[in-house]
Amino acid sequence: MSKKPIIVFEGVEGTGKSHHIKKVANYLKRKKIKFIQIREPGGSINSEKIRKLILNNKSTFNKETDLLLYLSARSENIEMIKKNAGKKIILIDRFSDSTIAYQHYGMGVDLKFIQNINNHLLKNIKIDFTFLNTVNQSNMKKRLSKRRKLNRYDKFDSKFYNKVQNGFLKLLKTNPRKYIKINSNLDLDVNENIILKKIKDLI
């Protein structure tokens, strides 16, 4: 594995993945280690424009349009990822696993359709490691209730989020050596230590 790996933080809403990626970014800054940080959808000017469209509460896209918008947002980030791959650590808040978990396992979009477009976009880009953050329904609801503003993807029912989280867990089983499952029901400090210890090993 490259010492400048591509590291992804995955999980459903309310799992703390965005918190943890910020902690890792702060650690790398303190150590003066070069990195870039991307979120999906988002991460570049055009991708952020698409993000606003996807997450807008007034948007009513069908599931195929939703998928294509997410992949369009990813397409806008590919050159940035290629440019920095192997030169800087790349931290990504959601990536291809989210597309499969949400759009296939959650919404029922054909898996081969998703994979074909995603493979076309990524080509030789490979994820080195993924932190999969999981959470129970009770804690997820509590955390979402504390958010000042909820976007369209914060408002699905419990059944949907269960399908998505189970989809993530199925993906983990396909290559468990490249994943760590983070139990987000535990204290933040516990998980911060687990994640930073693994980050040190990876870099």
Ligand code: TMP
The other form holds:
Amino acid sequence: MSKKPIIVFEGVEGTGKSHHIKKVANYLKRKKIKFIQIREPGGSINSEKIRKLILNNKSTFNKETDLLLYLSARSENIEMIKKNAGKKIILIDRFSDSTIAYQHYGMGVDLKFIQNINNHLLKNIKIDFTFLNTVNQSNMKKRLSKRRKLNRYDKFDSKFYNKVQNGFLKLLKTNPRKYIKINSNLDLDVNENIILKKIKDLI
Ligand code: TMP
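Starting from the form predicted on its own shown above, please give the structure in the form predicted together with thymidine-5'-phosphate (TMP).
Below is the entire complex, every chain and molecule, led by the chain shown above.
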């Protein structure tokens, strides 16, 4: 495996994904290891513009328009990823698995349609490893109800997020060696240690 891997953090809302990516970034900074960090949608100037459009509460796009916007946001990051691949570690907060989990398993958009465009955009970009953050039903409900600043994608019911999470788990099963499931029902520091240990193996 590349010593400058592309590492993705996935999971439904409220699973601690963004917390963990921040911890990993802090570790790499402390160790003076070169990396870039992006989030999707977003992560570059143009992609952030598209993010605002998708997640704005006043937007009323249909599910296929949403898909195309998420992929547009990705398209604007491809150059940056290619430029850094193999030179710096790349940490990504959500990537292709989110598109399949949310737009296909959550919303029912055709899988082949998603894969065709996504594969076209990615060309030979390969994800080396994914941390999949999961949560159980009751914690999911609790955490969703505690969220304050809600965007358009924070407002689905827990049935939807459950379908999305099951979608993520199906993706993990297709290639289990490239994933770790992080059980966010456990203590945060237990998971921080699991993630950091794996990061040390990967780099
Ligand atoms: P965030 O809250 O983790 O920043 O993500 C924004 C929302 O976008 C989140 O609800 C997941 C959703 N999303 C998709 O539906 N499809 C995608 O391809 C991506 C990257 C995110």
